[in-house]
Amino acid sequence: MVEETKSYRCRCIVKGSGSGEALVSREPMCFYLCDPLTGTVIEKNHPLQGKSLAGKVLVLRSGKGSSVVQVDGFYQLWAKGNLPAAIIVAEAEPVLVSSAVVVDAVMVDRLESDPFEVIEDGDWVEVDAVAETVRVTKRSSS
């Protein structure tokens, strides 16, 4: 089977690049809200609850939650070494970007297309943020 990957422009936020197997919510996330031993969202009815955002690339609509709790997510996560491998975002909002670089979490956003309409759960994506693209391999339909 052929494997279909696109590029995308997006601007940098928090410089770096990681890459890994895509992890999708449009609703908002607290990185509070996550277990830092195992990065497993553990907050009651997210449409991430139960899974894992370690070593993932993260795709979000935005933050939620105040700068304390946000940062402390973010660090208590990078402490245990489950921070995800790059964050693409919607809706860049002050607090989630300053939590961000806290802990120097490669994040982008303004993706030229849709984040949610051209990443889906399980497909590989590579951020570059200081080249400014994403590349996205579709996952195997077999």
Given for the second form:
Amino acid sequence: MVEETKSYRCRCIVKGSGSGEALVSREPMCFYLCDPLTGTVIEKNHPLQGKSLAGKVLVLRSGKGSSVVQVDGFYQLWAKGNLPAAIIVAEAEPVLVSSAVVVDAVMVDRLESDPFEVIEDGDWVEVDAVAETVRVTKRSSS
Amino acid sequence: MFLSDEEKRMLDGEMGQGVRKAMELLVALGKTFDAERLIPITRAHVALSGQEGDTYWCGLLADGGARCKVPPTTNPAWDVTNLSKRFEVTDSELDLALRTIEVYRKIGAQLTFCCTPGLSTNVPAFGEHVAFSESSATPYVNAVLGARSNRESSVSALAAAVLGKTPLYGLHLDANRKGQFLVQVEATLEDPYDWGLLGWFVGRFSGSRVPVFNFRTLARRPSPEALLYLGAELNTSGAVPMYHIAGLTPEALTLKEAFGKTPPDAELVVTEEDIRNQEEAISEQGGPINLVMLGCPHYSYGQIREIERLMKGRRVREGVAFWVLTSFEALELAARSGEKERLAALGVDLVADTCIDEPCWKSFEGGLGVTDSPKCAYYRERRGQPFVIRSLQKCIEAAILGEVR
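For comparison with the form predicted alone, please write out the form predicted in complex with its partner chain.
Below: every chain and molecule of the assembly, starting with the one above.
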């Protein structure tokens, strides 16, 4: 088993750092449609439906949904300790960014490589938003 | 993004933790959109919701010592004084509503609790840079008044109100205010309801682009309420904080002005049939109702008068509640002028400071409602009450019959 770690530059949106297993969503997300008690995505037909984002490094296309529900979604996850460890967003938008700032959810964007190409579910990802770096250790390759 | 020395000190927490958090939010937004700097705003409107997340944010800023440099007007939660006597709510729901009022008072907001600031309580002039959240208010101040606001969230609008600033991006810049696609309207629109249906129809198609409406014939100038409804629905089914109507709205005296160069061919043609089909597509079928709910966005005083005219002295059917949500100003005017008392005698209740999407309405859930607002139906459905969507005239006939036929 060979562990391969690569480091990528990124841009800080909300400062801080966090590490965890990667969870990748090529679709936008509304955080209101997560169960705050477990962090599990409950939105019907969402690619992450049934998976928990608590403690994960979430690689996310973008946000969706009205500002009121997105802010409350982040808040409820935060209040129950089930936020992702960090969020790497491909297409940042204002409601998603505002919601992350409210609860200090670590967030970066503009990864120097396409995050959907270089990160897959289960990889170990370390996000340092202050240093603006993302380290990706591929899970043991098959 | 460029920050002045003072702005940097705010970001470093020298002016307190509340100001620091507000600045963090504006800087994060500014970076996201490559804003070159912050600019001053002269007004703000915060779509407070009485949801935990929003109240938490206001409390975080206020408890961190922040006070609003530009006192924002505010959206409603619900009228705890009057409605807690009429409806059952839990202690925690009441507590949240009271905490919401307390933190917004503390931060120095204007507690207008009204979602139509552009009609009366907070009216920007042409060209003013402002930060207005609330999905119906943002397109109104941009498109109809010619003020400049991005599609703010309640939290970003509050941060802007605290600092008196907003990042320079999006609709604050001339280039981004131009039309992006042409909507040719063949349908004849009568009342605000029809304008709302047009908005819902086009919003589904728009995404976040700026539509330019061109009317074959416009029988008469739409009322401010009609334009408010157009924007409310555009910005609910889509994400449209700006639109133009050729020959009518202030940045679109001609089609050419609306687009900035040669107008494109129509991408969308809206017929009479499209409007009627839209109603059918989003409305529940008819049936017995337990609630008539009007005022999303808040009804104006003129609309209250229109209700009385259409009631023609008839009474609301027993077992049907009829609630009209309005602004404190319109309510006061209706109380002074007599409509409030006369409508109450017919079974029509007016209430201020209240949104449709609040726990005070839960006793009606499980039953069918009727409303003239697609936005109302959309949000109420999430709380377990389906709605029939009809014109004001038909809502009133349903109130009297006790059902939508």
